[in-house]
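Starting off, we have a lone chain in the form predicted on its own, written out as C-alpha cells.
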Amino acid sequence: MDRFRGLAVLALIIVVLPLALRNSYHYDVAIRIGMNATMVVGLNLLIGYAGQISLGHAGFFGLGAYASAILTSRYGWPPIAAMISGMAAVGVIAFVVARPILRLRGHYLAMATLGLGIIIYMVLVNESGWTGGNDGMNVKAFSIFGFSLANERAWYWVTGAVLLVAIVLARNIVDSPVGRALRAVHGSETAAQVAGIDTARYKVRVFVVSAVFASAVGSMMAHYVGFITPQVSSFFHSIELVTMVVVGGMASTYGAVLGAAILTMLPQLLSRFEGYEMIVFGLILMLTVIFLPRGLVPTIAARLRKSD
C-alpha cells in the first residue's frame, strides 16, 4: 500500500501543479523537473540500491540524445522510432563496458566511470561531420502518429506520464528478488556471492537499465529544447544527477524525484551568480555527506517514524 500511497500523492501533484504554473517559463521548469527524476530514479537503481557509483552518466544521456538528433534530422526516421533505437543502442554499449567496468571497486570504479563520461564526450565534439561539434545540431520537434509536442503544456503531460511509469518500473525490480540481490550486493557483496548471488550479473543489468533510462530522457530532451551539443554529456552533469541521487536519498525512489526537483530549481534561483553552480553543488553535495548522509527523504522518514 505505502508504494501506491506514495505514487498517488505524486499523480496528484503531477495533476493539480498546472493550477500554480502561470507562464511558460515555469511549465519548462516543471518539464526539466520531470525528466531530471525520471533519469535520477534510474541512475538511483546503480548507486542507491546496488551500491555502484557512476561519474559517467550523462555519457548514456548525450548518446540518447544524439541519436534521435542524428536519426530524425539526417535521416528522416519518426521520433519514435530514433528514440527507441537510441535506447537499443545504448542499452548494447552498456551491457559491453559494464562486465570490466563493473570489476572495480571504490575510487577505482568512480575513476573508470567517469573515463568513459569523457570518452562519449570527446566522441561527440569530434564526430562534428556528425554531430555538429561544439557548434551542436538542431533537432525535429517530437511527433507521432502526425500529433506534434508542440508546446510547453503537451510537454508537461507526456513527461509526466513517462516519470510515474519510470517510478513504477523501478519500484517493480525494487521489489523483486532482483531487487533484494541489489540490496544484498550493496550491503556485501562477498556474502552475496556467497549465498550464491551472481553479482556480475545483476549490477550488469542494472547499469543497462539505468544507461537505458539516461538514452531516453536524453531523446526527450533533444526533442524538447529542438537543439543540443556535447555539453548535455559534460561532466558537470554527470556530478549534477549523482548529486540528487544523493541529496533526495539513495536507495529512495521518491527521494531521487525530491532531489532532482531541488537541484533542478536551484539553478533557476541561483541565476544572478552564474559561473559559480559547481561551488554550490559541491557544498550541497558535502554538508548533505556530512549531515544527512542518508539523504534529505530517508532522514525525514526515519525521524518521523522515530517520533511515533
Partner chain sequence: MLSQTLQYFFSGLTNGAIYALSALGFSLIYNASGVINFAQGEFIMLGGVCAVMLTAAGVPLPLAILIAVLVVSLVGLMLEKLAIEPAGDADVVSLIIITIGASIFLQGVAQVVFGPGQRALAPFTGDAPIMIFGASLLPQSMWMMGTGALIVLILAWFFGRTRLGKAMLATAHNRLAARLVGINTRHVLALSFVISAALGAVAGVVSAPITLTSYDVGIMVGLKGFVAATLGGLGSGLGAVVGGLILGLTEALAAGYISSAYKDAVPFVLIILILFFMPRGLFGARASERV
Second form
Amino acid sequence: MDRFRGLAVLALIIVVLPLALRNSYHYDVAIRIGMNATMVVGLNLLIGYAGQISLGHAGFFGLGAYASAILTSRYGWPPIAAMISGMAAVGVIAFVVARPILRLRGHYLAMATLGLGIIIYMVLVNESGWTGGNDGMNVKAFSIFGFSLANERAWYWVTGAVLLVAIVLARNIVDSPVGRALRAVHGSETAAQVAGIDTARYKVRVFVVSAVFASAVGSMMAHYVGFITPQVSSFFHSIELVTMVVVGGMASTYGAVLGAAILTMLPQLLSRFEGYEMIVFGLILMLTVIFLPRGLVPTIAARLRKSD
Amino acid sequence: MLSQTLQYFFSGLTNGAIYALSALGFSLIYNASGVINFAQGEFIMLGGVCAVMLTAAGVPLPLAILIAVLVVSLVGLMLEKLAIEPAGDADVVSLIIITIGASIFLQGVAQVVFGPGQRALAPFTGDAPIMIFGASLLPQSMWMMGTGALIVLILAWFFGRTRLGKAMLATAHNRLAARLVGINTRHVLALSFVISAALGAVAGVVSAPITLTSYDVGIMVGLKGFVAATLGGLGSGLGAVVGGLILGLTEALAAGYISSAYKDAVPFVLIILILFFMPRGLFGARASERV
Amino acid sequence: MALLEVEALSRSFGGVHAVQDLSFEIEQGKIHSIIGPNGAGKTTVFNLITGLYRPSSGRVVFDGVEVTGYVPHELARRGMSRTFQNLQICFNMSAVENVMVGAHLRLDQGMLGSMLRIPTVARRDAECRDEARELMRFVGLDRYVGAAADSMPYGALKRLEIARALAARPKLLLLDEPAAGLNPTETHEIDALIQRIGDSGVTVVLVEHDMKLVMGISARILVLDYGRKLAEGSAQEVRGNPEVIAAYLGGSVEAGST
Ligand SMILES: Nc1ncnc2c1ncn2[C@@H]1O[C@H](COP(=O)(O)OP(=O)(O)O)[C@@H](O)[C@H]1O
Ligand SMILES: [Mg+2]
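Switch over from the form predicted on its own to the form predicted in complex with its partner chain, please.
Every chain and every other molecule in the complex is listed next, the one we just looked at coming first.
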C-alpha cells in the first residue's frame, strides 16, 4: 500500500488547496504548477530513472502546443482530436530520432538533444505562415462534447486529475519490469545488456513516452493560456524543465512534482526583485544544486530515515 | 559568382575564428575537469561588454582590452572556486545546471550594470572595407581572424613547450597519475577556467565592433562554441579549431546559398548529422569502453 | 557435446593482442576454469563470448548455433549469463531488484501493460520478487534481502552478482574472479556455492586466481598467457605441465588481481 501513500497525500493537497487560493492569479499559478509537474513526471522517467539527459524536451512541448493551436484554429479540429494527433505525431518524431540520438552518451547526448530542441524552436519561429512566427498565435479554449473549460476553477480540477493520472502511470512504469530495466540502464548499462535487456530499445521507449507527456502538456498549456509563441520551445524552457527534475530530486516522482512547484513559483516570487530576477534565479539554481546535489525529496527522505 | 563565394568565405572565417576560440574554451575546461561549461558564452559577452563600457568612460582601447581580459579572467577563477569546486564530483546533469545557473547569474549582472540595450565597440582600425577579388573584407574581420590565429599559436606553444602547459595536458590525460608525479591538479583546474575565460574575453572584445554586444549575446555564441567543440571531438584542441572553422564556413555558405532564416539552425543540424555517424566527433577518442 | 565452442578467437586493442588465436570447448554440465597471470586475456575472453567486445577474428558457437558478433542481450536470451570482475551493480536499486533484473527475460516487457499495471504483470512481478529473495538466500545473502545495494559490503555484492546471473536460469554461467578480495572463510563458501550451482546442472566457466579453489573444483582447466593458450587439461595435467610452471614462477599469479 506504500504505492498509494504519496498519491493519497497529493490528492488531498489538490482537494484542499482551493481553500487557500484566493483569486484567479493564485489559481493560475496552481494550474501552471500542475501542468509543469505532469510534464516533469514524464521527463523524470527519462532523466532520473533511465539516466539519459535531454536538453531539448521543450521542443516536444512546443510541437504539442502548436499542433493543438494549428489544428484547432486553422482546420477547426476538435481540441481533443488535435491534442491526440499532436501526441501521436510527437511520438513518431521522437521514435525516429531516438535511436541514433540515444546511442550517444553524456555530453554528446546533451549536445544532440539540445540541438534537436533548438531546431524545433527555429522551425516554429521561421515557418510563420503556419505558426505566426515570433508574433505567436491565438489558441481557442478547450472544449469537449460541448463543454468548454472556460474558467480557472475548471482548469484547476482538470489539471489536478491529469497530474494524478500521470503519476499513477509513471509509478506503474517505475514499479514494473520495464521500469527496472530503465533503472538498470542507468545503474549499469553493461549489467543490463548482459541480463538480456535490449538497452537501446528501452531508451527509445522511455524517450518516446517522455516526449508524448511533453506534447500532451504542451497542448493543454496552449489551450489554457490561449496564446503561444515559439518561446515555449526555447532552450531556456528546456533548461527549466531539467532543473525541475534536478531540484526536486532525480528518480523521485514526487520530487519532480515539488521541483515543478518551486521552479514555477520562483519567478513569481522573484518579480519583486525587479531587475534583479536573473541574478537571484541564477544564484538559487547554483546553490541548490551545489548544496543539495541529490535534490530535495531524496535528501529529505534520507534525513528522515537517518533520524528514525 | 566567385566574389560572392569569397564573401561568404570571409564571413565564415570571421565567425569561425570566434567559434574556434569559444570551442577551445570548452575543450580546455572539459579536459581539466570533465565539466561542460555552459557559461563559456558569458565570458565572451562579458569581454565585449566590459570593453564597451571602459572605452565609453574614456579609457584608451588597448588599456580597456587589457582590463576587460583581466576582469573576465577573474570571473572565470571565481566561477571555478565558488561554484565548480564546491560541487565536488556531482554528476553530469548537476554540473550542467550549475554552469547554466552561473550563466543566468552573469547575464543578470550584465543586464543590471550594462543595461538592456545593444551597443557596439568602435572598430580597432577604421571601417573602410578592403576589396579582394570583388569581395569586401572589413579590417575588423582581419583583426578577428588574426587574433584567433595568434591565440591558437600561443596555446600550441603553451601546451607543447612549457612545463605548466604540459602539466595541464598530463592532468587531462590521467588526473591520478598527474597528482602522483607532483602536479597540483587543483591549480590546473583553476587555471583552465582562467585561460578559458581570458580566451572568451578576447573573442568578445575583437568581435564586439562587428556583432554588437548586449547582455544576452553570450548564449548563442556559447552554444555554437559547444557545437564546434563537439564537432571536433570534446577535449581535442585541434578538433576545437577545425570544428570552429567548419562551423563558421558551413553557416555562412548555408546562409548564403540555402536560407538565411535558418542560419542559426545550421550548426545544430550539422552536429546532429555528424554525431549520427561519428558519436565522438571528428577527432574524439574512439577507445572501446572497458568492463 | 560441447555447449560452447571457441575457434581461433582473436582480439587486439591498438597494438595489444589481448586474445590470440584461441580455441577451446566447454562441455555441457561441467565446471571449467580459465587461469593465467594478470593481463593474460581472461576477462577479454569473457567479454568476447558474451558479446561485449567484437572479436577481430574467429568464431563462437553456443548451443549449436554460431553466435559470433551477437549483441549481449541476444546471447542472454540464448542462455548465457555472467558476473563481472569489476562489479557491475545497479546502486540505484535495492538488492532484490538487482537480482530481479537478471530475470528480465522471463517477465512481461510490454510498455502499455506496465503503464496500466494489468493484473498479470503485477502478479508475475510479485512472484519474481519472491524468487529473487529465494535466490539471495541460496547464495547466502539472507541478511541483505531487504537491503539497498549501496549499503552492502564488497563480498556480499560479489554474491549478489551471482544471484542476478542465476535469476536468468542460464545454461552457461561465466564467473569472473568471484573470490577475488574475499577472506578464506568467504572463499570457502563461494567454493561450496559454485559446486552447488554445478550440481544443479548449470555449466560453469570460472576465472579465478585462487589455485586451491580452481584445482579442487574444475573438471578442466585452460591456462592462458599473453592471450594464447598455454595448456589445457585436468587439474593434474595442468599442474604438472612444465610450461605452466615456468609461466607461473616467472609471472605473478598470486600477486592479486586486476
Ligand atoms: N577495452 C580495452 N581497451 C584496451 N585494452 C584492453 C581492453 N580490455 C582489455 N585490454 C587489454 O587486454 C589485455 C588483457 O586484459 P584482460 O582480459 O583484462 O586480462 P585478465 O582478465 O586476464 O587479467 C591487457 O593488456 C589489457 O590491458
Ligand atoms: Mg580479468
